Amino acid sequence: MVRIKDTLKDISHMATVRLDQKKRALVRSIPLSFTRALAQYFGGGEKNVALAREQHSAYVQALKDAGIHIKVIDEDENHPDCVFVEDQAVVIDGHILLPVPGHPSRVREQPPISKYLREQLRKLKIRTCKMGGEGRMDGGDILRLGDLFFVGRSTRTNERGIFVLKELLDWLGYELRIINIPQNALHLTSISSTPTDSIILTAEGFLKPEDFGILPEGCRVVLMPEEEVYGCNTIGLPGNKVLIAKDYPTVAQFLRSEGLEVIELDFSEIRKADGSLTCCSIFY
């Protein structure tokens, strides 16, 4: 069996933090080249960069209002998708896994993200690991429910990438379960999220409760209508708050019924580039 030190060269982190760990987040500004960002799934249409920047600013402000300390990295015009930082680093209990992104055009977005996270976490004497070889993974394919992790086998995340992630999680003592992502979806977090540490939100027609297996006591999978799948991408925050995309009433109503304070954000322009709420931040 290949050990972590043989498959990982350094380590980073992504949408893999519990609610109580969400204190700081890294985001990145939107470049003018955003008009050329990838759009192969639910995205499409002409992108309005000015409006996308307004929506992103509102997103950043909502995180700040929730008490999250935000670091903003400058945009890179050479990388239209650079705002989607989640895919570039995976942070688990402070340890960092730097994956090789699944789309070739996005590989060189990582250096400034890696540099900043290493500088911050080096102060805490945290390990940093880097995926090598044929492994490919986007951070958007990882979901955490308490101490249980899920990874999507998708067009952006392959078997070798999953193996490297499992090596890290085995070392940390966590379980990893693999979910096959349907062909009409980009990432696991494109079609599901954990608004709390006990709820997995997903949509009919994409995933089924049994795809997640038997969950810990008190946890459950909640299905939303297929047409509200984009609304299933949420960000749970401390203080019983949750960020959701605007115009998904069933999602909003359910979350309010759970006693959560729902904060709705217009993400229509960012959606045109296959982007969702979780795509735009790395919590660490």
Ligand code: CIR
Contents of the next structure:
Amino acid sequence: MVRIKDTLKDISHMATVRLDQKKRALVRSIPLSFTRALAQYFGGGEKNVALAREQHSAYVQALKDAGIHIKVIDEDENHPDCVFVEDQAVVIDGHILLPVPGHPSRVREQPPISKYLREQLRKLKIRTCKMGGEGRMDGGDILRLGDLFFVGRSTRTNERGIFVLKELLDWLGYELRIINIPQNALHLTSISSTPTDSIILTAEGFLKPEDFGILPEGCRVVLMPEEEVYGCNTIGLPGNKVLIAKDYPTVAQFLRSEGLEVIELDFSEIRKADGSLTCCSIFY
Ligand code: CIR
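Rather than the form predicted alone that you just supplied, could I have the structure of the form predicted in complex with this ligand?
Next comes the full complex, this chain leading.
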């Protein structure tokens, strides 16, 4: 059974994570146990924790350089995947959805993240939705294009999870569209992203433009070659900047041709645990 807890407090203003309003992000450090992080898709190979930490620090620095205020939560050695905070909480216009993550080993990563977000957002009129019963969802299955939302039906996100998200979005007046995630991919954000509020970047062999349905005027789906699917996970930032993973030349060239300032980051060690750029932060 799905349990929804609504917390309504005094209103002051609403926060959102639309592109022009990305201001604050939460990240989490990498534990030594990262060597045992789940890896089934992009992943594989022995992980070098020191190098992964270096790459993560460069990522955090790039966000700071772009003017984002960063909160770092300590690593948790009992949770090898804890750096992938995106899966643990979904913040939409200051409202928090706390999913039950789809992999049992990741369920207990959430408490310090939910505690911090609730403290930060407590002044807003927030609704906190907790998923209960059979509902399962990883935040990595949610993609936002302006006021339109997509959710991946994946090995981590099921119908009951989608139902809870839809309730929140119905209440906020936003549309939700469901996308079936192919078997060779973990999450929706593993194979797509919105580098701007009008572009969805994805890859051939994973998704087709029609999977996203008819988009609002001025918006489009752009397909990258299959071998650059990992590069399709980007983080659009205010000021026409976009973070991308290094070594995906078609992605880089396309985004530059759109007039964006492209910042490339080496994420090779984090990729070994199936993690992409967006997985390592929650904007709130
Ligand atoms: C996992 O399998 O859960 C992690 N090794 C990777 C999570 C990546 N997160 C994401 O795509 N949002």
